[in-house]
Every structure is written in structure tokens, then in C-alpha cells.
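What follows is a single chain, given as C-alpha cells, in the form predicted on its own.
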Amino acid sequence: MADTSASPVREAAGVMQGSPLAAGIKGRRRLLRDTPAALILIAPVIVLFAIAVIYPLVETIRLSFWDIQGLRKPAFIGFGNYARLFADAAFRNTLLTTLIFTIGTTVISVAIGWVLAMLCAFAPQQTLPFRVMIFAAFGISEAVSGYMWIGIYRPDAGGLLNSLIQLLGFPGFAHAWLGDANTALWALIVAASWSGVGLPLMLIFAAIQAIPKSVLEAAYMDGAKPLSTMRHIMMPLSMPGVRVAVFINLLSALRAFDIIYILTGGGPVRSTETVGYFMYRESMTQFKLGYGAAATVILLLAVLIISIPAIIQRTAGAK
């Protein structure tokens, strides 16, 4: 009787059985019976998507391209509302306001909440108590911390700096902090970066300590001094944190309105209104919706660009 278990078809089976191809095509039938499981379990969420991101968006982009001004009836005007906008100067100054305010914020924000995590990293486990109160001042509220500022800022006699400047012997400088235009926008800034430092201050120091301990006890037992192990070891390894702090500061920055809206309302002569404020004011104040969408589509367009960095890098990350 002939034995046909080496026969050259069963070979040619038992190669293809443990080969990449046959891997490949295991994976696919895999994958086919696993799809409708799948497709069930996430489709509640891309209906949740779809109704709170997909629709307005794309509901705002459709009014941009519309005359929409209180109860006159629509017209469909095209790009004339993104013409409209760059021809108005007000709209090209709020522009620049946002680029200062921006940048401003998220520098000082992110160098605060660097230098923060550092001295939280060195700080003895006994003071454990008042780093637990640093973290706790930065998670309130931007509109609480807007009040806070305001009560700082007056320009009367019961405000906070004010009086500091006086007691200290300089009443020359005692000054309307928000009521000038030439200072509204800085003390702003200041009043938000102080608002914004609590995230930085967190993915940094959560960088610092996913640093590898035997790192640390290696430049110890070199001699490091601890101002050297942090410039040496702590601040590059803790440029992960930094990069997503920066991140994300640019886009709250950007789309920025509470502390705004308590603190100056845009004002004064409209000096300390970012595109967020505009596109409030344009749209619920002056009833101008298409125009008002247009606005927010070309804030969209921004936070999208600074987005691209990121998503490139999470790629790249991903391979």
C-alpha cells in the first residue's frame, strides 16, 4: 500500500499551512467575522459624532456662504462674507490680536508650568501637602479665575495691584489695567496665562516622572549636582510634555472666550477681541450669522494648521 502521507500534495499543504500566506489569508477571514461585532460596537459613537461635530460643522460652513442678518430673508452670497471679512480692518486688527494673545499666553503658561514641575520634582516628599495646593490653585475655573482678576486689576484703591504698586512707594504707576487700550491686552494676557498653567504643569511633571529612576540614581552616584541633573537629564527627556502642552495652550488659546468675556469684553475700542470674540459678537449680538460662520470656519482653518505638526509627528510615531 502506497503512503501517501508524504505525497507531494500534502507536503505542499503542510508548507502552506505555516507560511505568511496562509497567516495572511487566516488574518482575513479573521477579520470578516469580526467586522459586523465591531461595526455594532462603535456605531453609537459615530452617530454621537456625527450629531455633535459633523453636522455643526457642517452647518457652519454652509451659512458662511450666506447673507444671514436678523429677520431680513437669507441670501446666498457665496465667498462674499470671507471677502467681507479681510476687507475689514476690524476683523485684520482681531487677527492680530490673536496671534499676540496666542503666542503670549502659551509661552508664559508653558515656562511657568515648566519651572513649576521642575521645583515640584526636587521638592522634598514632606511638602507633598502644598504641591497638592499648586495643582489644586491652577484646576479652577476660567471664569472664577476672571473674577479673581478683576479684583486684582481694579483701578481704585481696593485693588490688589494697585495697591501693591502704592505700598510699595510708586503711586506714579497705579494704573487702569483694563480700561486702557495700551495695557488691556497685556494684563490680559497675564490674567489668562496664570488660567492656563495648571495643564502644562501636569504633562510636564508627569514627563519628569516617567523618567527611568536608575537614570537619575546613575547621575547621582556620577557626582551630578541637582541643578545639573535637571538641566542635563530632567529638561530634555521632559521635552515630550512640553511639546504637548505647547500643543494644546495654541488651541485654547485660539478658541479662547470665557476669561475674555469677564475681563474686558473685547474691549476697550474692541483691543482685546481675539477671532473667538468676534465670531460671538458678529453672531449673537449684531445678528450676523453667515458672517459670523465665516469667522469660525477661518478660526476652524487655523486650528487645523497647527494641527498638521502634530498629526505628522502621531503618524510617524505610529510606524
Contents of the next structure:
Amino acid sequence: MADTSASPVREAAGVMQGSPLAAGIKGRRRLLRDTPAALILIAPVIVLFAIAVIYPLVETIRLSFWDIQGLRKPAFIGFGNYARLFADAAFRNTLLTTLIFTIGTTVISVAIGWVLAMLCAFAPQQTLPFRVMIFAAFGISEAVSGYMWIGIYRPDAGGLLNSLIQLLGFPGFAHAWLGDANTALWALIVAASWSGVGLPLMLIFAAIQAIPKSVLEAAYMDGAKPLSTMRHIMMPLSMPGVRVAVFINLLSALRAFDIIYILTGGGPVRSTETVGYFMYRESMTQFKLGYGAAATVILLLAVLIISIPAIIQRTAGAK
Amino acid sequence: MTSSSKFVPEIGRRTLLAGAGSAALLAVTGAARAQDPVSGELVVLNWLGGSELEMMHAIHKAFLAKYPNVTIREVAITGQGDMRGGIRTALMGGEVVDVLFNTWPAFRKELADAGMLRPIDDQWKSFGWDKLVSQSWKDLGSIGDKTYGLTYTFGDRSGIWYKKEHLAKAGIAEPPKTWDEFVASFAKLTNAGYAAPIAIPGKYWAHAEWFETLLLRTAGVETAAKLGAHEIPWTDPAVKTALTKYAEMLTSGCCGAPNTMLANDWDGEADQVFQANAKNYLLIGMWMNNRAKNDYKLVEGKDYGLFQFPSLGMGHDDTSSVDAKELLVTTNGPNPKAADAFLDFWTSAEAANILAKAGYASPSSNVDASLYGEAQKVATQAVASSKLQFVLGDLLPGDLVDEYRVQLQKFLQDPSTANIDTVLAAIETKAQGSY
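What would the structure be for the form predicted in complex with its partner chain, rather than the form predicted on its own?
Up next: the whole complex, starting with the chain shown before.
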């Protein structure tokens, strides 16, 4: 291709070497030249993303417009599944349960993660093995921690929590925590929060570690006590980590399934059935794939709504 | 002569040709038969677990010893509760299997309606299963005039498990035979220090077992079958009577706090009876026998036993709830010959006796009944002498069975007459949209 950058026409139009316009043109040319290489490099990611994310997403949305019951022949029903979904009292119940579960687990796990991150940051070097143990404990999978919490909540004498309550001399407080519709959701929230503490702990701890040493040294030189340093320097400067932790915990709580499946199976009397579990029950147990897909799309919309503020904030930060 | 001389050689040529052709055909088919033993990979879809899986593997091993040219690949579905979803997912996800294990008659129909099952009427004749398995089990595995399922084990779901030392400690000489004796035993057991006479696992489904046998004993198998097919509504007085009887049991102090019932599944409650010695009676399937032997290391007949549901004197005491597990073969399985041989093997004395030793009943007449322990003998006798009805929960459509179990959970929380009406009305509302 002929080089036209120094043509008389362009010079006449005022495109001078070194001007912003010339730089823009040069940039576009470089972009055109580099695009094929960039596309080749990014292609595997695009293909994988399309297979792993875009296709399932499109397929789920497509399925949500079909009536699929068991192995019967599917029938197109348009928005029928969505209409049924909002008329279904069990689904409406899951929306409220999901809201309580999501907010509860996020608040508790981020708060505990924050406190633990502060303690870890202040702990002397010799406590490193213990800090590692704290981090490792929260790396346990939700399924495994679910079985652990079953042992803790067992209603009989073998249950750790009830045994502890009896040992402390309050036998009247022993309870079937997972069998009572009034306590099951909160028992579940505590268990899910415990297993969700790891991520906020690490994110907030990383944010604290990123605080410039000079700031902490200046505070020390000015005579700030540890509590003041924590309150006026570490807590405000760890906020970016807290925000990310809140965002990620909200999303994972919205999608929660494993721990609910293991601890309560959505019961008793559907008191712990979240949208995620409802989706599983309808799709997998009853094999109403279209109906379950419609619930999945609703959940997806909820996740998107939650994500928008974070995305806007990230975009604004990038600018 | 001429004609005949002409005729004879012609016949001779034809005969010769026919003979040669037949010989060639025989040689080919004979060779094919010789080269076509039961061989190749057999794909088995399985969802069983624990000691039941060990029993199944023992049978697989015995089958492979008989058919050394066969290899078994197991497609294992893991999960808890109703496993139909996992099986459907595997099949629709592209798993091609030869054999699958099933326990839900409604699911068999669903698979057959989708054209996934191969009828086994020809195999039934050629393998001579009629001589080994009774017509009632064949009927159970049939849809219309075609047979699809070969029952390999069955269970008495109206038998109550108990630990012998518990009754002895409470001063109860014999397991209760009548409803009144049964209800009266609650106070004796409670006074003996047990937390609750009856272990009711209400977390998922096992609280429905009591309702199902009570329905049979108060209304008979015909009514239960009609309810299963929704030919009578759930608000029918017969259904209410069964639930009222259940309420009588609950208000007589049978089962402790509802929250405790709803916190445990069947295995957790079994632990309470057989390990923790905190509860006494458990109404659950025959797999309990295997668990008691293998997991709790108890001796059948010495440490624990099974007694048939007490008689209510309402004219239907000759009824029992029954479950069965069957083998199905698929239309797209690549190795139908091995699949058929596999089914046949489960009727053999070898397989039936492995089942019996593991605590399971086999419908095959090849089984050595002397291998059954005391509990299994009680169960087998009860099944043989009762009018049978398949477990109701496994006959109901998927979303109805879910509502049925949730509403029975609500009933456990409040067994009052007013709530019985509410619960039954809720199930009926769901049933109206489920068939």
C-alpha cells in the first residue's frame, strides 16, 4: 500500500508531521497493522469464552422459552415459564430467602474477614504459622465445610454446638438448628459466612499490605497508637479491598448452592430454598429444564444488577 | 424314463445347490456363533452407593468370572435423594449405556415413552425367566403389554426395624402386634430413658413412609392405587383418616420435637436407633439390613429385628407397601447381547445368593432362602402373604412428590385436624396441575 501520509493533499489540509492529527492517523495505522496479530493472540481466549460462557448463556436463555418436562418432547411457550415463575409462591419465597441469605452472608463474612485481616496485619512475625493456618482453614471447599457444619449442628447429643451449650450449663438452649424453619436459615448463613470468610480476609489483607510503609512510619513518628493507626489509616486505606470483597461475596452468595444442598436441602418446609437451589430442584430433580432455565435467567439479571455499580466504578477508576 | 432321467439329475443339482448353500450358511452361522460369544464392553449406569454398591460390585465380579470376554464400564451418578435428575442428565448429556438400574416405575415409563428402553419379552422367554421370577414381578416391570424391567430385589416397606435390647430394657417381651400395643409401648420406651420411641427422618422424604403404610392399612391397596393415579383427590376422607391415624401416633408422644425430625435424614435417624441407642423404631427400606450388618456390625436376628406394621383392625391389615429395584436395557446400547446376559445373570443362583448374603431379597427362585437372616425372612414372608402396593412416593409425578413431602413436613409441625385439611388441600392443588 502506498504511503499517503506526506501527500500534498494532506499537507494542504494542514496535516503536519508531529501534529495531534498526524499522531492519531499514525496510531490508527499501527492499530490496523497490529490487529491481525492481536486477533490471533486473543482468539483462543475468545473461543474458550464463547464455548464456556456465551454458548451456555444463549442456550439457557433459549431453553427458558421452552416447556421441557422430563424426557418428553419440548414445546415452545414463549414467556410462559416466566409467567409461571412469578405466579409460583415457592419461587417468590426463594427471592426473599435469597435476599436475606445474600446480605447476611456478605455482611458477616466481610466483617469477620476484615477483623481477621487487621489482626493478621498487626500480629508479630512469630505468629506467621498461625496466620497460615487461618488462611488455609478458609480454603476448604464448601461441600467439605458443609459436612463439617452438619456435625456441628446435629440435633442429638453428638452435635458439637449442642454439646457445648450443655457443657456451659444452658441445656435449655440446645436446639435442632437445621430442623427449625425459624433457625435453619440463620444457621445456614453462619455456616456459609464461615466458609466465605477466606476471600475477604485475603483481599483485605492484601489491601493492607499495599499501604505505603512511609504512611505507617509517619503515623508512628507522629505518635499514633496502634488503635488510632488502625482506625484512621488502615481501615480507610483497606476500603478498596473491602469493596471488592463485598462485590465478590454478594455474587457468590447469590449463586450459593453447595452448602445449602448439603446442610438443609432447601428445607425444612422450603425455609432455606434460595433461587440457586430452586433452580437446581426444578432443573435437576424434577427435570423441568425450561422452568429452571427461566429461574437461572432471573438470577443472572440479579447478578447483573448487583454488578453494575462495581462495573461503573471500575470504569470510572480506569478513566 | 427320459423325463425321469432328466428330472433326477435336475433335482440332484437343486439338492446339491441347496445342500451346499445350507452347508455354507451353517458354516457361516456356526462360525459366527463360535466367534460371537458374549464379549466387549458393557456400560452400566449406576447410582447406588455404600454397602449396596459393594454388593453390586460383588455381582459384577461374579458376572465377569462367568463372561471373561466382557468388561464392565460403570457410569456412576452421585448425589442424594431422588437420583432421576442425575440419570436424565447423564442420558441427555450423551452417555450411551447398555444397562441402567431403576427403582421408580414412573421413571421407567418416562424412559420408555422417550423410546430409550428395549422391551425384554423375547429375553424373558429365551432365558426362561418365567420359571424363576413370578408373574407379579413381571407385571411390575411392564408397561401395557410390554415388559421392560427385570426386578432383581424387592423390599418390604411396611416393616419396622428395632434393636432387641431396647424392647427388653423397656420390659416389652414381644414386638407390638396391634396398633394399641404399639402406641402403648411409647410410654414404656420413654420411661426406659429413650429420647423418642420412633425415629422419623423428616429432612427429605422418609417421614412419608408412615403415611403410606397407614393409608394402606386404613383404606386398602385399591384406594392407595387410585390416589397414586389421582383417580381420587387428596382431600378424600380415606386420606384424611390415614393422616388422622398418623396424628394419633404423634400426639401419643412417639417422636419427640418436630424440629428434630426435620433435621435428620434416614441414615442419621438410623444412627440414633442402632448406634446412639436414643430411639427405638424405624420404618425404612430393606437397605437398612445391609447397613445394620456392614456399617453397625450388628448381628441380624440377635441384635436387631424387623416386625411387620401393627394391625389396625380396619379391614386392611393384609397389605404392605413394597419397593423394588429393576434392571433396564436401552435401545441405543452398543452391546445388547452382553446386556441381556447381564440381566440373566442377576436371576442366577450365584447372584441371588450374593444378594441374600448381603441382606437383600431376590425374586429369583434360584435364591437359597436359608441364607436369609431373621429380618429378611420376616420381610419376605410379609411380602409373600400381603396385598402389595408400590411405594406411593415413587409413583407420583416429580413436582407432586416434592409438594407431598413438604406438606407432610408441615403436618409433622402441626398434626391438628385443621392443619390436616390445609395440608391435604395444598397437595390436591398441586396434584391438579401435575398429571
